[in-house]
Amino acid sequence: MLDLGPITLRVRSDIPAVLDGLMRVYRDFPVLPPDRFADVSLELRHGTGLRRFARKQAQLFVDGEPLFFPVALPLAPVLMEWGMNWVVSLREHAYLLVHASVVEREGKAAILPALPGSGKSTLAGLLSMSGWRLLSDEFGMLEVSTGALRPFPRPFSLKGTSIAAVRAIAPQMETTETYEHPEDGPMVLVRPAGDAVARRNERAEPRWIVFPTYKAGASLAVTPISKTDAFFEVQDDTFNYFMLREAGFEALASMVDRCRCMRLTYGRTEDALSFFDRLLAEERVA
């Protein structure tokens, strides 16, 4: 059982690839006694019948019940991450859950909500290897009671050409083996920095909402957007806003009110990294 910060995770599996993935990218997280309560309990098993021997598959179970369709056996570690995302999105309602990457520096956090394929995970990963702390690649966990962002620094995924792009800038990056996703192509899970894991209980103040878009060959462009537009766009990227009702509205409105809101388009990662450093420098003199 692992202490991930906002949740404790129990994993059971008879699939060697799951253990290998855990050892590669979760090894910095504290291991808890097996009799401790677990917020999330996942079990990954071999497929049954012929699928245990031919075109081998993995099946995920949550609280003893199957979740999702089985996947090809090598994708079992990725299936574990999908299952955790699903359980957290349905259960962790002490937080307004925003689908976004979140990074922090000097106590100030940048929230990066974006559509799939926008490059937010790649950008957040690069920032986490350039002096910023990764709070999360999947969930912006905004505490309803305090308005602070709760870290959830799990391994993050890179796909396709992003793998080589990040590795070129951060050759020290540690990953799982490369998995072949049937739709997205090659992908890896990246081990979060040890500092991010050690500070997994250290909250951050929301300060920027940046909607990033990567376009090959594009010059850096920053467009401020109104807080009203930012509110509704972030609302569309939440998992539980409507379930939280008034508390969700108040939490989101307060977060947006405290943030500078903008769109970022870039074609070179160096430009994007420099832009975030400028945001921090401006904050220091504000």
Second form
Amino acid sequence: MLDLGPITLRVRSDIPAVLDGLMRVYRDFPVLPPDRFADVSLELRHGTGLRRFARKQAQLFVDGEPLFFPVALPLAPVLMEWGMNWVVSLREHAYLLVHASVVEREGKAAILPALPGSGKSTLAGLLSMSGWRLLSDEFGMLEVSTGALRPFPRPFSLKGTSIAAVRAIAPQMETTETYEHPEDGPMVLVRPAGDAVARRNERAEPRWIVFPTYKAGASLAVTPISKTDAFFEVQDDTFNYFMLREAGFEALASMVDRCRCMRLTYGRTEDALSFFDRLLAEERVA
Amino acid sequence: MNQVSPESLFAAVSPRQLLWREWDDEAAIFNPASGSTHRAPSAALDVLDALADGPATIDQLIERLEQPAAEQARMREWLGMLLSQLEQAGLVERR
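Having seen the form predicted on its own, the form predicted in complex with the partner chain:
Time for the whole complex; same chain goes first.
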């Protein structure tokens, strides 16, 4: 049983290698007594389908019910992350859930909403190894009652060349073993750096909405966008905006009110990191 | 889209319940009646506010919006387009 901050997670598995891998990247989270109430109960078991004879598989169960198709055994920890994302997106409605990475420094948060493949996880990973605190990778959890961003600093995934890019600035980065995803290639889960887990209940104030795009070799380009553009783009990438109705509108509009909004294209790690440091420096002066 | 005639009478749908934010020259408007959020020029907020006083024709709206006489012909055409858009969005209805 793990205290992840916004949720309490019970994990069970009959696959020792899976638990070993998970505990490598989840080991900073407090372990709670097993009789505590769990918000989410996930179980990974050996797959029982016919394919198990050709290749060992893992099947995910959420609250005892199977979820998703079984995957190759080494991908089991990734399957657990997908399952957790699925459950959180369906249940955690005290928050407006924005599909975004979020990083924080000096109490001020940058929200990085983006489509898969835009490099938001890589950028958030880089920032989290460079003095910024990782609030969350998959979900920006905007607390409806306060307008603050709630940390949910789980291990984040890196794929392909991003693994080496982040390792280059953070050789100490701790990961699971490398999994071969059939479509995305090599993939790892990364242990949240620094004090991200210890500060998992420390909220942050939204200050910047940055839509990142990584383009190999590109020069840094920053384009301010209107708050209306930002509002509707973020709204398109939320999980529960339509369910929250008035509360969702107010939460999102208030977040946009408080943020500078921009697009960022970068091709070099150092450019992107300097840019975020400049944002913070400007905020200190303002 | 129906043609807007000078006699067409427009009414705002639940104008007192709308939520909105205005940024620069645009607005995001949430309509609790439909659960939808609409993007509109910020002037749409003035029109919805004017309609909150009761249904109106385009000419009555121009009067409520206190537009100068020289602007009225251009305003009539522009309001016709805007009201049609607001009608399509379900924020305004024709009576």
